[in-house]
Structure formats: structure tokens, C-alpha cells
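Consider the single chain below, provided in C-alpha cells and representing the form predicted alone.
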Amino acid sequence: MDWQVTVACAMIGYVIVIILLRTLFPEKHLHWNDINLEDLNFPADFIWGVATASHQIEGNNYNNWTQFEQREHKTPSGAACDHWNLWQEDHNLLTELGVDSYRFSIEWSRIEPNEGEWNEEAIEVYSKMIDSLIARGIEPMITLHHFSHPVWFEEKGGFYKTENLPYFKAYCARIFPYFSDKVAKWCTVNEPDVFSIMGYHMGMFPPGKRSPIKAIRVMKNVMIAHGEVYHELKRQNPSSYIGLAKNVTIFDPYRRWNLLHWLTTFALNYIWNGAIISALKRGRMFGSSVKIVKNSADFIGLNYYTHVLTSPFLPQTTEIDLPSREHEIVTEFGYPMYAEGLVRATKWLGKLNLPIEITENGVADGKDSLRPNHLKRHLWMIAELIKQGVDIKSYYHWSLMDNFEWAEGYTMRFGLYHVDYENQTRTLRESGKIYQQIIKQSKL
């Protein structure tokens, strides 16, 4: 009788232990149905902004990516949408949606093709596209770091080796001063956590390898990297306004009574997110000292898409469908519409104690017809926060066109301006003209 009372007690704490994980870190699900998408109200200083990277949108670039392209016999990003020769035409598109901002990424490889060798050309095209938008009044942030840099910095070990990050630095303490009177938002890196588990673990992103213990050393890398340059560049100027945008992906356990699959979300959670707030926080990651991170930030950028149901036997690829609650509306990209997350991930971020700009959201969505409803659900859900008192600044729409998507080529579309690649013409996209109204009505 003795084991069946250990076998009794066991399956009692176990269930105990389920429904307090199910309190404690309940999963929200809002019913839309009920809710009027058309009410937003946005204070009057909020942002309006869409987003672009360099490799995704300008064209016949060589760099890590283009190499990793050859390498692996990917799609080529090509002339992409071809915006070094047509960033004018482009800028016009930005005017006609209405947008306060601008976030786009100067491309390093096109600033310092070679080591040592600066590209006084390709600066001056960079700062007439700031002079440009600046004359249109809208405000540009710089990322100086989106996925993508030289292949010299690549071919020396890039970010996985510590000696090389001076090199980084240097580019950046560098380029600063050509545009830091113009332009007072700058972004350092882009997603130190996708940039470092796709490309050292989960192989779909350059340099293609498959190690965890790669993937943490790079993010590590990376977030030092951030933590240098900030201070060299508040340094430089102390009235810039510089951050990062970190990508929140909400891991939820796929079954939530599966005691594995809690234990495996919370280790996706830390490592993803967790990790980074704690550098930036408390200036320890991974159980070690990274204290030049510590509060080397003046804002937090948010890039937030969905949450990730979690097993331990989660995909090592997106190139399949990512399991779903029964209700969720499954995107394109294969994971699910999940605009209530935003609760928990500017949550997470509010423990940094700074001002949250969203520097991505949007939805891989070809015939637009998920598009208006995804953009009206997370800015239903922005504006909630708000009245909550979130210091939400504000909206970037990921993104402006249709572009290269890394590891998924074309196939993916993401723009509330639809791209022909055949002939380079930009169309509106009826969600584009959603997203001007919702502009134009915010500013009466």
C-alpha cells in the first residue's frame, strides 16, 4: 500500500503544481468579435513609423549574406527592390501614408567594403536619403546593425569571436559623426536573438551552424558589442537618443498540463528573452559579467510578431507549420495572429524602466486579407496599453514594401506596398490606405 500512497501524492502535487502554473502564468486570449477595432485613440505625441533593413530593400549588396546566398544555394536577394537607385520614389511613399518616422539600416559592408577602406560614396547617398526625409518632416532612426555585415568581418569569425568587436565599434564610432547632428534615434543592433540562434544554431541564417553553445556566445557577443558602441556614442553626443530592438517571442507550453513543456518554456523564455532584460538590467547573462550592458540604453525596441506554443521536441526550422491554439488565425509565416501578447512582452520590457518604441509588427500576408485585421488588433492593443500607462512611444509597421526575407526569399510579404519585382512598381496595398487613415484620423 505504501508505494500507491507515494504513487496518490505525487499525482496530487503534480496537478498542484499544473493549476499554480496556470494561475500564475495564464495565457490571455481576447474575444475580438467583441471588440470595436475602429476605436483607437492614440495620444497626440504618439510616433507613426514604418521599417526597412538595407540587405532587404537596396539591392546588389555583397556582404555575409550574399555569401552565405552562394554558399548555401539560396534564394538570391538580387536587386531586391532596388532602393539605392530608387530611395527618392520610395521616400514618396513614406509622405503618401502620413508617417512621422523612419527606421531604416545603413548597410556596413556598402560603408567599409574592405577592411580599413570607407566608402565616401555610399555615405553621401546615406546622408542625402536622411537630408530627404528630414525636408519631408519625417524623422529617421538608424540602425547601424541589421543581419547583415562585411564578409572580411564575417571571414575573421564576426561576432562569435570577442577580438573582433573593436571592429564594430570602430564602424560605428565612425559613421556616428557623419549624421549624429541630423539624426538623434539610433538603433545599435537589430535582434541579437535572431541574429544569434538562426545563424549559430538553427543554421537558416549566416554562418549556417548548428550549436547552442555558438547561438549563447554570439548573443553574448553581440549585447557587448551594443554595450560598447552606446557608450561610445553617448560619448560622442550625449543628447542622442540610442537603443536596440529586441525581438519578444512569447514561448507558451503547447500542452499546459504537460509538466515538460513548462520546464521547456521557461528555458525558451530566459534564453530568448530573459537573458538580454537581465544584461541590460543587471549587467549578468548567462550566469556571468557583462557589466558594460548594464543601462546602455535610452529606449527598449519592441519587434513583436506572436507567441510559440513549446515542447520539447519543438521545430528546428519554420519552414513548417508552428502548432496553434484552435481558435488562432494561422499567418502565412506558419505562426499564429496573437496581438494579446504584447501584454505579457512590454511586461517583460517595462523591467527595464524605459520607453518602449515598437520597431516591428506586421504579417507575412500576400493577398492582404490578414493584414488590416492583424494591423487594427496590436494597435487596439497598443492603445490599451497606453491607457494603462505604458510608456509606449511608438508604431513601426514592419514593413513599408514587400522585400527580401532572409531565409524565405520572396516568398514571404510583409509590405503595405505591394512589389513587382519584374518591373520595381510599389502598389498600396488596401491595408496600406487602412494604416494612412488610422494616421491622418490620430493627428485630427
Second form
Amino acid sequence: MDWQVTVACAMIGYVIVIILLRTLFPEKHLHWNDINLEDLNFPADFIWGVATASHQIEGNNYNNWTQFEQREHKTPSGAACDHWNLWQEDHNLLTELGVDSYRFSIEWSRIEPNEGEWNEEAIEVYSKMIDSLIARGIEPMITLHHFSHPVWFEEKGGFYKTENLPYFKAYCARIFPYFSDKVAKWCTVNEPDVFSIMGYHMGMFPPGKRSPIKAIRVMKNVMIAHGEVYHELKRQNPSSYIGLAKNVTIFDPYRRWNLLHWLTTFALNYIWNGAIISALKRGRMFGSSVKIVKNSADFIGLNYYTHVLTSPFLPQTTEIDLPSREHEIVTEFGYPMYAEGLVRATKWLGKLNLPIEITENGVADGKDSLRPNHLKRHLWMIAELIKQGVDIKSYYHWSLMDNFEWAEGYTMRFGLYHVDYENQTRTLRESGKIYQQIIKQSKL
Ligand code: GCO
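Output the structure of the form predicted in complex with D-gluconic acid; the preceding block shows the form predicted alone.
Following is the full complex, with the preceding chain placed first.
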């Protein structure tokens, strides 16, 4: 065969492969202008909620994050929303919104500030918070680890070291009996994917490392820790409902005719999403056995924000705008609004055959100009999925109020309530009023 024929065959082959990929893996986009977003129908028992995390709202913590902020000269989290002192007022906001449930995290560094030293006063405060929620008819959902942990644990090597996992299990086993008779819903860990990749590969979260190998090891260890904690807590109280919050970010090829973009997409989708799903379903992750993780969840929490248009030259920081499709609205964080992605996100998680709790969804939008639309599009999509038979039980909006947004400090405002950090005043945004209304309507 002369070279011209070889080149022609290769080109035809390439085109066939691309056509196949494009057909097998469509990237769905809806014509939002043709959709009536006011038409939202949810089942009567659907659970409406909002979510926060301890280090983002409590203020004046001392943990791996505060240490990182100081060491790397980052924006100090400082007083955050001063929720540790203002939690009663903040619970009033939950009542005002009319939510059925509130997802929040308890801060390991407050509860066990030094190894083996238990702070009963902090436990007492959390206990009061739980009682206050229950008295208001709001069901608590507690996250045991939401990115922050004690400095002593970090200094031992944190989740990087397999031999440290028993410390996390011991903390969970110790704290669980205080609350497990009042609280049924638990998330062991928040986003093992974000935690490990941002902290150990992208260097933007503590401990600020830049090694993909380390990130993969940490993700695996966090999943093993999750599995161990799940079994321990179920042993203590078999009727508890325990899962974890998984961030599903969808990677789509930036150029849908470029095979390299497709290949990068497959790799990233496996590392970010597939590996964790495989751990939970098959007890295998990155080619090795993580048996304890298999079937270690009663539900799967979905934190959904966006899709990332991928090429081999993916930025190694979140500080720049990511590419977006022409017709997509770009949010303040720099990533596109893509409610359609919920279809694929729930389909992937559907492989687990577990109820899905949407443990986070929201948008950074200081001016509140996108949030109303963002909220309605995502809720419309969820209502559609439920209609099609997807088992989605709840929706927790991220977030109740503006708060400390990790590497972005206070620049990103995700709240249904605006927070004035000068005087800690909370003001309900227009989008908050819309959410309040949607909840009210759905109960009629
Ligand atoms: C995460 C966390 C939250 C964030 C939220 C907005 O996804 O990083 O779970 O703590 O604040 O997702 O970015």
C-alpha cells in the first residue's frame, strides 16, 4: 500500500472513531428559553434543605486550614460568619426559609483539639444545635469531615498515611453515640475527590502538595476511612442512614473532534468520578482492592456544580476562567452553569442503586443576578429526573449564607443570605425568597 492510501485510511478511521464517540457520549444542552421554569413539581415527601460546613462558617477554628492560611499567607478565615456564637440566630434563618433539613459539619479540631483530649464543651454546643434544629422540625444531616481536621492529625501526615486512618475512625466512633439517637442522617466525608486533588495535586488546599501520585493515594485512603467509619457506625446503630458526599464534576472534551481531548476526558472522568463509584460498587479503586468500601453506603450524596471542558492543557489552578460553550452562562467562579449535567451525574451514581441525596448545589454570585435562574434550572432538571424515575430524595442548596470559600477566601458568595462581614448582618437575597417560595408551594 502506498503512503497516500495509508494516510487516507487513517483519516477515515479517525473520523469514524470521532463520530462514534460523539454519538455514544452526547453532551446534552437544553433550550432553556423554551422551558417554563415556574413549572416545578416535586413529590410531597421531597426534602428541602440547605448546607454549610464548620470551618466555612463557625469562625476562629484552629485546624489544618488555619495553619495553611498562615503558612501560605492566604486570606485568613478569621471570624468567618461567627456562627459559633450566632448559631441560634442562624437557625432562625433556617426556619424563615422553611427547610425540612439542614446539612452541617462538626469540627473535629474543636472536639479533639489534642490527640485523645475530648472537649466536652464543644460537644455540648453541637448537642444544643441539634436539639434546636429538632425543636424547629428541621432534620439534621451531619458531615463528620468537611475538609478540616486537627493540626495534630495533619502533623502526623493526615490521610496521606494509612496508619493514621484509625484516628479518624476513633473520633467518629467516639462522637457518634452523643448524637446518633437524635440524628439519623450522616455523611462520613465530604468530597474525597476535591479534598485529595486540591490538597495534594493542585496545591490549593492544605497541605499544598503538587503530586498526582500523592493525590490518588489520599483519595484511596479517604475512601478506606469512609468504609471503616461506615461499618463502625452501622455496628453502633444499624438504623442510621449513612453515606458520603461525592462531588460529580463532568469532564467533557473541549473540542469534540479532537481525540486527545476525548482521551483526557476519559482519564479525568475515571480519576475524579469512576474510581470512587468503582470503590463503592466493586471494592476496587485504581487497580487495587479496597474491600471495606464495597457496599459501604445507604445513600450517595451528590454535590453538583458544573462540567469542565477538557484538553490535555487543563489549567492547574482554579484562579482562571475555564472554557465554556458559546451559549453557556459563565458563573463568578469561572465555570459554566450546566444544569443538564445532572442527567449524567445521576446516571453515573445510579450504578450504585442507592437513593441519591443532592447534598450540594449552588452558585457564587455576589450580585444575585444568576442565582434565581441557576436555582430554577437545577430544580427543574431534578424534578424531570424524578419524573423519569431517578430516586432523588432531597436537595440541599449550597449555601445558607455567604461564607469562607476555601482557596477563594471571601471573594465567592454562595449564600441565599448575604453576609456583611463587618457587622455579621444576614440579609435574605431575592434568590432566597424564591427558594422560600418554592418550598412553600411544594407543600401546598
Ligand atoms: C466544595 C465544598 C463546599 C464549597 C462549595 C462551593 O465543593 O468545595 O463541599 O465546601 O464551599 O462546593 O464551592
